[in-house]
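In the form predicted alone, a lone chain appears below as structure tokens.
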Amino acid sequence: MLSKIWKEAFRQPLWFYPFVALAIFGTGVGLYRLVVGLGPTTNLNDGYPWGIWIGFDLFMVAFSGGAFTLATIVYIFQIEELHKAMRLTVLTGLLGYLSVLAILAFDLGRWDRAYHFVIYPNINSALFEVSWCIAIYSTILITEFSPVLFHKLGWDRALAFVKRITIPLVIAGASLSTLHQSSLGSMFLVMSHRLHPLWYSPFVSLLFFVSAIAAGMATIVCATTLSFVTFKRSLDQRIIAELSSYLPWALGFYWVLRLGELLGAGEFALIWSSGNYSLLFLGEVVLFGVAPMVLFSMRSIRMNRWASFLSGQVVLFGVLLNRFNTTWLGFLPVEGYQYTPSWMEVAIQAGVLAATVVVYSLAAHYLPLFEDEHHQAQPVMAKS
């Protein structure tokens, strides 16, 4: 058993090792912040309690959107054509929130009593609803998740156990996604004295949930396209342009929300006259909007295997740019106080990041990942 684990490890593509390496090297300075404590280790402070890590977070919150957002299109509203991409879209939100949770343990003061909100409840705040719906949801992802491993195993009694029990698990998984992803932006309510109005918002909550149903489709979108040039293998590009032409649907009510709302509070000149704020706010623009609206109505983009997978990519930067700008860098300064991340901080990160490749690597090799495989040897085509 040993002698073929060992062999397997090295069948790996070439990229597979330095990611590795990157994950171990991570995981060592995270175990040496966890000695130490967050002073040694970052570059945190009273000025800028939060960092990468909790950008990070958020952004890989929305990432993993998309798993609660394809179980609902296909068991609420009986789209059956988009089944095809459910484990995939789970292993993808399933990872997500493993992340979320190694990155938090890093994150955390006191990590060793990360526990406390179960034993010591304070139900005024907000990051107790988080808390419980990020720990309820990352059990249901797994439970969902484990009919791939079930039939692999040749577990006939539990994957017949857990197919009873679907279409309950998806209410759960869809009500308490919408509970957590929206709370997150719950938190940023208390800050209007800190955060720019550009991204202060009283509906900040809605644009949070809204975000994460866009990325979590352009994540859909990206995966299958990287387990494609991978492993040779991933789902009809019929598929993903379906699932793919909901994106500016989405993108659009978004906008016209975020913009709606500036308008109506009289903020709507702070777009183009806030300096280095304008700047942050138009990349979101076109990163965000503008951009991804445009490719994503085109039915040739969406057809075309690469040009949709960039066109998902510039949708997660725009996701990623709004939530750096929103914890980060649209915070109004505070004198005597800066933050840089250390170098520590982005080792911790990065690591986390590339444990997170590995084992979606690892998992796509060698579990049934999809229902419909297709082993192409050209990328899907756009017919002219």
Second form
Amino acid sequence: MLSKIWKEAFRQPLWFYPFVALAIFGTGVGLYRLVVGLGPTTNLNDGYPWGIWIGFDLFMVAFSGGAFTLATIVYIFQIEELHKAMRLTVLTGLLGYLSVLAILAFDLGRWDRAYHFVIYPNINSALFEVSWCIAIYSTILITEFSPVLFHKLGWDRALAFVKRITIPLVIAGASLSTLHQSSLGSMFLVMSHRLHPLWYSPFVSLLFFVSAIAAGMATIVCATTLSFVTFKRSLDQRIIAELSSYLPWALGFYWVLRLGELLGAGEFALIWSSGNYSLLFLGEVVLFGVAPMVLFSMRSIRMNRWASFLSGQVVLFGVLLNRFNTTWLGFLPVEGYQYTPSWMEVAIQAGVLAATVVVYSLAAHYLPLFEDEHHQAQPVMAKS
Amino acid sequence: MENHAVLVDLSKCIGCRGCQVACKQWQDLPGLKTQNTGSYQNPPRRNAKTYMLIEFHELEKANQVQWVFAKRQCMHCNEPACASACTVGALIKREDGPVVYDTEKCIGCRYCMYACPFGVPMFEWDKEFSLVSKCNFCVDRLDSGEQPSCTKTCPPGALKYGTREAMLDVAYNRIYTNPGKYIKHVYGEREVGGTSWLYISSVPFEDLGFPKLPERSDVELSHTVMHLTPTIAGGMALALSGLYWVINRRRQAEKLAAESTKESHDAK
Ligand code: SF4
Ligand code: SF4
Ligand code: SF4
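Following the display of the form predicted alone, present the structure of the form predicted in complex with the partner chain.
Every component of the complex follows; first up is the chain already shown.
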């Protein structure tokens, strides 16, 4: 067994190894952070107690929104053609959430007390609700993904059981996602004194929810394309094109809400009169709005793997910018404090992301992520 | 119920920092290495080991430089955003006024630091396992019938301790019996739903870096939304179940119809 793994370890694609190195390095820096504390390792301070980690966490959760979005489309609306993308997307979501949990462990001042959110509930706290939902939803994602493993292991009874509870699981997952995707936004409801009005909104919860659906769709588009390029296994592009045709609608709805709120609050002029904040906002308008809406409205783009991959990337960069703005760049300054991430913060973040890529790549290699290949020759591990 | 409050009369403060020392003493907080920053304000900013700070403001008034000293610490809000935000409920508003902090519960997530409209909680950046910290109104003293360490120390009587109603009375009394001396504003009376610490001053509060805040605290909106979300999620679950049922039935019917047409076709 060990020698088999050893042999397999050298049969990965070339790009795989730098990611492994980065993951190991990041983990090392992370352990160092756990030993010496946040002060010596990060540039966080009393004026900016949250940094890029939180920004990435919020991004990753939105990014992973693909899992519940697709599950709803496939199982509730029963658009069967998209069923083939399910396993891949659930895996993407699952790994996304696990990376969030990993980063959170580095971020908490008392990570050894992480379980406190279970025993000391504060039902008024958005962060409390988010922690609960993420914990339960990760379990649901694991269950949703388990058939792939059960299949591989040949545990037919367990497989049959999970298949039977699929619909309730999907409904519970979608409801929990509604909760935490929006509650992540609710976290900022108490920050009107600190968050620039271009990002502070009484509807921030709804905005977070809708943007997570849009980001989730982009994730599905990108993930399927990536797996095609790297592993030569993916879906028919027509299926992806069908899905991405809904993206402009989701994005459009998002901007109607967001701009409408600014208009209603009489803050519309802030869009061009706020200096650097305006630039950041307009960046979002372009990346998370205009550009992908135009691109994904074109059938020629949707039908082209690379074009839709790049357009999906634009959406993801847009949502990343939005989450960074909401957690850092869009904050009003406080005298005497500044924040730019330290190299160790970057290294830990990069390490966790690299680890995610490594696991993803291994899973895509060895697990039947596309259902119609059950009966095809199994990948290397099974043969050797 | 006894409602503890403190009235800070900035016009009476002489900047002796007796309160700052008294706070450190009672709260058993270590002194920090001093650095010359070109100001008497020391340390330059509040931090995890300095619950309160006398700020030294140099203001220009009628071409003269005027020094105004401002004691800053937790305001002990009536609707504390920190307490509403705290993931684990480590921050609690006591019925008698103080907002207290439980070091045994806190997980160090630092959400309270952003939630607080006054930027009060500070983090122990220098520790391996770190928590936040803030002024706790000397609740141990209050509970034994004493007043806070800082108010007790203040030599010129710039800090006055009593019930909130009484302190508001004193504040307005001073404002109205000394026409022209004070700004007509009791800071903390209405800000974010009112605070237990109240301020009066002879210079505008904006000039002293006191945040200009609305009367309504964000906490109200946040609670409304937070209490609504479970309902929305429940509604979502119901709606999705309903949708599934409807769509599934239609599809079954379609399948049946397709089969029966096929059968009748075969029968022919
Ligand atoms: S001033 Fe800040 S820390 Fe103090 S009670 Fe109010 S919200 Fe909490
Ligand atoms: S840092 Fe501690 S006190 Fe502040 S919100 Fe987090 S758990 Fe609560
Ligand atoms: S009330 Fe107590 S803890 Fe708060 S500033 Fe005064 S002495 Fe310090």
